[in-house]
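Given next, in structure tokens, is a single chain: the form predicted alone.
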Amino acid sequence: MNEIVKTAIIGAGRWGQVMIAAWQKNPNVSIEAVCDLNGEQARAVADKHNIPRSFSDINEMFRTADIDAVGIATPDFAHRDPVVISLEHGKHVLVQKPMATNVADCQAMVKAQESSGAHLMVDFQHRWGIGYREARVAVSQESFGNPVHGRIRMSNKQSVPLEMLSWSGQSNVLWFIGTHTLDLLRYILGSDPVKVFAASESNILRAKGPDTEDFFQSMIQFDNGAWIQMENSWVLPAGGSSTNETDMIIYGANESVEVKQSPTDLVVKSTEIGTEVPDGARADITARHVSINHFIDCIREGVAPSVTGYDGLMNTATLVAIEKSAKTGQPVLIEEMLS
């Protein structure tokens, strides 16, 4: 498909505008409508942006619009009526990280994917950070040696689940940012996680407002024999110095690999004979526009996206083993989620 693909953006808020203004500044798409169950937001956004409809209820747009795919970006626990609906519709699907909040969703979703043949993507957009590439790279290389343990922590300060967040007390840290660094470990190790255990606390947040937990702890186990620690956050002070805090370092059996944010945004690889920083590998941490438009190259092209469903189903799955491992105390088997 070389011509301009005809697309619609589900759910009006912060990261459906984020979304539109990357594909606005694509030569190679043209934005139809806007849908959300809130008409008069729905019809806001697309008077600001120029979009000629707008629509409250999704199955009217697809009766009513031309549209090759969508963009759903609603609430992470509001996505799979959208999805489902989207491919049932024959809609190629991009849809906002997590895939959804409980493994059946997210089932429901890879079935209507393969029973529509349109593509399904995940927008787990910081795999095209720069510096998350380079340290795929390094892990991969022989001279690497078996991955052994590491750690990788990404953490908000408290205005996010307070102030930026309306519905962060239908949802928790994990699910908003523990959702990325899970999918940069199963990206970086080529790896699936095994099994978790974890341990979060309740407090801060909960006793100014949104009912959600404060952090989350995770040793996550994967195939390859690795463990990791994974640190999510939602309670950074307020007066620190980003709104958004992230940093990364792998140590196989012969060298390291380290990200970090701040505050030099620079890829750091350690090797038997000393340190390295590769050419040009400044962190690119918010790459958002690269995987939006990623997801309209390939249906162009005519190829499945470098993020599937079944990444979506595999992240999903392990953030609900870890929020029963906080909840237990006790070590979750992933498999046991998937059953």
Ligand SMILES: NC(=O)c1ccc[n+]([C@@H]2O[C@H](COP(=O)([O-])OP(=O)(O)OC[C@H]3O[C@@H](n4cnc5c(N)ncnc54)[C@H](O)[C@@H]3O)[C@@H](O)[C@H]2O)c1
Given for the second form:
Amino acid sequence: MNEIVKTAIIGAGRWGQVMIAAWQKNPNVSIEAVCDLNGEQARAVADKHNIPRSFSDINEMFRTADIDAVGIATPDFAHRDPVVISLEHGKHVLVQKPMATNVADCQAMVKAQESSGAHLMVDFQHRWGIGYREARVAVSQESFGNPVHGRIRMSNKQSVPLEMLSWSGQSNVLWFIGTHTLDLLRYILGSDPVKVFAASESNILRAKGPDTEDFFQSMIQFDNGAWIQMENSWVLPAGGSSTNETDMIIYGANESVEVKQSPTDLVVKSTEIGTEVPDGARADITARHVSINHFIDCIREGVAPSVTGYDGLMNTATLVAIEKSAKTGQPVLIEEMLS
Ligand SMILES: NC(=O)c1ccc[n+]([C@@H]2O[C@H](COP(=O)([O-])OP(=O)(O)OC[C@H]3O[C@@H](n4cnc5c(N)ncnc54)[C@H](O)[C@@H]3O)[C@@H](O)[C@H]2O)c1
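Form predicted in complex with this ligand structure, per the form predicted alone context:
Shown next: the complete complex, the earlier chain at its head.
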């Protein structure tokens, strides 16, 4: 398909409008409609961005508007129905991360994708960040040696759960940003998680309103033997330098690679002979538009997106295992979540 891809946005909140911004700059996309359960919100967002039609019902939109593909940005726990309905109508789907907050929802989406033959991509946009791409290449080199251990962190200021997200009490920091760090680990290590051991506390945010965890500290063992510590917090101080703080270091048998996204935006590689900071290897968070447009390129070129339903399913299964481990205080095997 080398024509213009006709799209619609389902879920017209903050991230729905990020997808609108990305697609309005893409000459190969025409946004035909906006759909939101809240019809007034759909109409207001359509008017604001000069999009011709708005709907509050997905089935009605597909009956009356000519659409090839949708971008879905409903809240974390409300992805399954819009995804499955869209695939049943034969539309290509880009769904925001996390794919879902339970394994059954992911399995239903994968099944719907297999029956429809349309594309299903989960928007794990940090894979397109230049720093993390560099890290993946570094880890894949023979000189790096087997990945052994490391840590990754992505955390938000308290304003994210307290002010930005109206539904933070129905989600948590794992689903909102742990999903990104976990996907980066799978992408960079090229390996699936097999076992987790985790802890969390719910004091600060619960006292201020939303019934959600303050943080998760997770130890994740991968199939290649590496153990990585993953930290995700929603209680960073309001006065911090960045809303979203991220960094990562992976140690191999011989070398290490570090991505310091905030505040320095650098990739640092250490080898057996020294440390280097490659020119231009900056960890670019604006990769958000790149992933959204990768989905369009795949539709036009007739190739599968590089992030699949399987990636979303493994991500959700691991996060469910982390939640279970934090509740029980016991290690949890990922395969138990998939059976
Ligand atoms: N890729 C990223 O880095 C990134 C960043 C932020 C948010 N997100 C994800 O985007 C999604 C949306 O987040 P947000 O911050 O835009 O939320 P939001 O609350 O601003 O918007 C969600 C919208 O979805 C609508 N909605 C709810 N259920 C619906 C349904 N069944 N059908 C149609 N519309 C429905 C709501 O009325 C609301 O307008 C979440 O899954 C979130 O995690 C991704």
